[in-house]
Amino acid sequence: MTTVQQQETLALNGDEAVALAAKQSDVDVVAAYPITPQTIIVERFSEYVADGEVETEFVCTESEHSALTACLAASATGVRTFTATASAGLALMHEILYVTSGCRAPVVMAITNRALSAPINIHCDHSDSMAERDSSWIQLYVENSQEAYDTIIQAFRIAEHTKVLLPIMVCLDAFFLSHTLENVKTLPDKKVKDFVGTRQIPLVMGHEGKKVPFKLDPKNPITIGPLALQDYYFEHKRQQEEAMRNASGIISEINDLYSQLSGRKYGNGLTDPYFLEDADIATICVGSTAGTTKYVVDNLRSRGIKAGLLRLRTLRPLPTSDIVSALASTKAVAVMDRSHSFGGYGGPLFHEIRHVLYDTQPHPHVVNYIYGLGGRDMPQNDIQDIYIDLQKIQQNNAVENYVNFVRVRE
């Protein structure tokens, strides 16, 4: 077993924590374009490059589309790559997101979750990354800056694992995390570098009928991202689904290994339950709102109310069995969405959770609360009101409104 390392506590905001983790992870290529509120990440990393603290090739591109394209191309040669973006920048990458996952390029990208226009808004909601949940990128959502630091380090090992080879988004809430100073415990550079290790390149069958490394190499030519029409395209996509299934176990495994190094563990890496063993009522959310919700749960528990919280750390791959087991005792569940699927009867997280629980017997009442769009605050009183609604649903065994909007002018 690895010994927990001594660590230095630094005052960092979430963006700075991400940049430091990427620096310590021995990244070969960073290609990036600035966009609020992500800019601090690539700005700080460029300072590491300018000061000679890393040997990374830093590529300043003319757009986010080009930034991800450059990372994809670099990753295809077998090197470790990183980028970061938010909101419209992620939307501009949309085409290349699918190309990157289809080429099985294990790019790691930090997403500082920000609302999409119009109207123009630079603050937090999850509409940007939720819109990309079917792009075959692993999606991890963090609660605080400490977890942002830890998760970036883990992400390189997950993405580059030879049973996975898929890109990863590590999502942190704009301004609530990206620009807010926190105490972050940081590991020594060498310990992080050793933990992440060297990228391992699997062998594939080459054009000449011999096993060659799966990377672009003039000495062993292969084709990556070829034309594949109806005769082969389907099989490529099926392999991506298998990689996603493999990723669940790898995420949990690396979460465990990292806890031995750092002393920090985030549930089983997929879900992070809080007081759910005997909970009658529970909320589900992703991101920083979980921290405030835990405080509310503590207050409710002190009054004898069996309340709980399920924080989803991993949205893709969706941890279906963990969700079912975590909510086994609940009678009423509120899914909290910081984005909305317009015309789709609730938010995207609500769709996912309700679908997972549909066949459970008996299954709890599942209701949806859309909150915090464009960065609107979600104070403790509003979260407590959700639990009061859940108590009423449990008592009456009936739901009045399945989709609810919190703190909005109607």
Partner chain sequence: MTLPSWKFTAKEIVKKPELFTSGHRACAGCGPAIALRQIMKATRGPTIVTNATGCMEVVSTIYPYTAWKVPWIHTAFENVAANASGIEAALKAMKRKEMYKGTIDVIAFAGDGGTFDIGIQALSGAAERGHDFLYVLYDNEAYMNTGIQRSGGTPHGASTTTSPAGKVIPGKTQFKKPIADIMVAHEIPYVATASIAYWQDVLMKARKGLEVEGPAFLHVFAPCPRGWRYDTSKTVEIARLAVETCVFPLWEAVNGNYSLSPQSKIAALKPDRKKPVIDYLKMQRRFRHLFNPSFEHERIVIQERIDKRWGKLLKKCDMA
The other form holds:
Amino acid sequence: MTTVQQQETLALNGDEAVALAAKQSDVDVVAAYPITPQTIIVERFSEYVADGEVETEFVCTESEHSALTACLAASATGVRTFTATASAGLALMHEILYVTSGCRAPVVMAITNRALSAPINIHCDHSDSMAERDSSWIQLYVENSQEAYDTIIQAFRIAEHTKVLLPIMVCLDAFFLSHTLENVKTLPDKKVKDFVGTRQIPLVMGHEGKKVPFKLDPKNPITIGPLALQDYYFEHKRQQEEAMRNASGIISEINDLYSQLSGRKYGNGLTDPYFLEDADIATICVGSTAGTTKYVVDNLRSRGIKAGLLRLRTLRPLPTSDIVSALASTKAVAVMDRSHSFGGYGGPLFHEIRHVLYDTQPHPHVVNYIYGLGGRDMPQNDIQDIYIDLQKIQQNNAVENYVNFVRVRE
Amino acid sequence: MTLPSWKFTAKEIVKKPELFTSGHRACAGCGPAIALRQIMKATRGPTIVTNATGCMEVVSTIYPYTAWKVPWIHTAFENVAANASGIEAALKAMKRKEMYKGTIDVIAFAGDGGTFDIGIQALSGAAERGHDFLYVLYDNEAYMNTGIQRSGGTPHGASTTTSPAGKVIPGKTQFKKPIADIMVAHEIPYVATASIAYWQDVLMKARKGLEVEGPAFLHVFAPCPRGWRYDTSKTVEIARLAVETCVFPLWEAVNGNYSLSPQSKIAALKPDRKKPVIDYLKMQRRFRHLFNPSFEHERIVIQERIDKRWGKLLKKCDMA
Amino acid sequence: MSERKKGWKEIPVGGVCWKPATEYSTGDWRTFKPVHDSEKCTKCLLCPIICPDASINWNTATQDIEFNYNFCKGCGICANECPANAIEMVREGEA
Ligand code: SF4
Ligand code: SF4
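So that was the form predicted alone. Now I'd like the form predicted together with its partner chain, please.
Now the complete complex, all chains and molecules, led by this one.
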């Protein structure tokens, strides 16, 4: 039995927690560009550099496009890389997101989820990262700053795992987490460094007829990023899908290993169910809304209502069987989307969850609530109202409105 | 400040291994392929190459084949200077951790589209940050890979598929962006122009660019037989004529101090040896329409502009 | 005969190339072929440096220029540039 490490509690906001975790993870190259509400991350990090607390090369690029490119190229050279962005910054990176995963560069990126323009808005919603679900990046969503800290540390091990080799987004809610002070338990530098370890580079068959390290190394030259046409492109993409599938197991494994060190565990790493064993009604969400929802669930439970919550920690790879089993007892569930797919049938999480439940018999009624766009608050009462709606659906065994917009004025 | 000059003898160069090999699929007579071959012969040791999307990227790495004997990466079109920044930063971090000894050079190759147009932001940023790398612009004066569309590097009067010569418009109406001067304005330690017609000059300038600490920018004139519409055997001849007519003068700026290179000094010292631009234009069918009587004026405009730029350059080189 | 193409389980990770371009012949692109006259040639070594396809080698043993017709695309630059007129472009099949 390993004993849980002694930890220091610091008052940190989410951004500071992320910066500290990145610092302790012995990152070689950080390339970033400032954007609210991520800026504190790069500010803190550049202070670590200025004070000589890290050996990291900090590249303050002229755009997010170049920030991610520099991370990708540095990662391909064989080192550990980190960046952070939000909203428009992530949208500007869009092209390079696909190139990064396609080149199998395990870049770790913090996203402080922020609304997309127009109108311009700096506050929280999930439109930015939800738009990148298909980019072959692993996506983890955190509930609080403690989890942001813990997840960044885990992210390096997941991304760099030789069975995975995919980039990761660790998503935290703008302002609700990024700018809100919280008590965060932090591990000693050395413990984190040892946990993350040095980056492992797998061998790959190059063009000189031998297996060589998968990195840009003058001793063993390889070519990365070629032109692959109809004859091979598809095989590369299928390989990426396999890496995603491998990632599920690795995320769980590292969640377990980390809990042995820190005493903290987030469900099985993929989903974080709350009072779901016997739940009749449940909501499903990602991010900080889960915190408020847990409070509401506690209240409902104290009144004898069988309410539960499924917090999705990992959106990519989508933990399909965990979602099915977690919702097995439910009669009606509400999917909470903090972003919308305009003209589609509800928001992106709704698509995912409803789709996963299609083959289960009998499956619960699945409805959608679009909420909190542009940082609009989602107070307990509104969450409670959703559970009341679900009770009605359960009682009537019928749904009136599948897609609902919460607290938007007519 | 002057930099030491490297003398490259043909004997030594032909013995140097090909780092950019045969079997690439550039068109016959490709100027950019000559540029890449020559520059890779100027390397001084371990080197990592990154390429912007473009002709040379496509023809050299058609999966599963690669024509590169050095570590090589391509990521996208507009970001080759950011690739170089990331590689250089990684090398610095690795050096600090003593993961390798000695020097590893970084070369970024991009065409005119990837430099004058879509790549200029990343290039400007990398230059401002002062990363230690050599940026090579192989300039074939249009987006050739996608079918000869005009770029900021396309010269005035050239007919391309997006600046076609029509009944009233004589090809591209704008002038070529003075990209190398823009790079000098970044106050980087080394900027030079070169033409594949003068291989020793190309190699020497590439080597200087590698030797200086910080960003170096090398603008290599590299004709394209398909896009410029001339016989494949004329690539080097046209590259030479561009220098002799002062369409593309050769110079270097070490720490911002301009000086003419020997091949262009000839035209400066003996103005009668400076050939008329028309000699250059008439060899290429992309300028064919300029010889219609209705567009005669354009030829004058082009000559005037070339002379004006030449005059300005002579001033910068203290040779006016 | 076309080679069996590898599957996704067999190809290297991350799109890494696994064949050198020198295994891909471009010689059949040629319609004209450079023919070298060793007598006229002054061994100035210009042509091996300006060939876009690295198809002209300097053979140190024979101290002579050698053409690699496996890759030469027949562009004619070498013939156009040779200061000694030692290279002639001849239609394929006629030399
Ligand atoms: S014809 Fe062109 S490709 Fe062939 S050897 Fe001469 S220069 Fe090289
Ligand atoms: S350019 Fe002509 S003279 Fe010079 S080595 Fe080649 S064939 Fe011989």
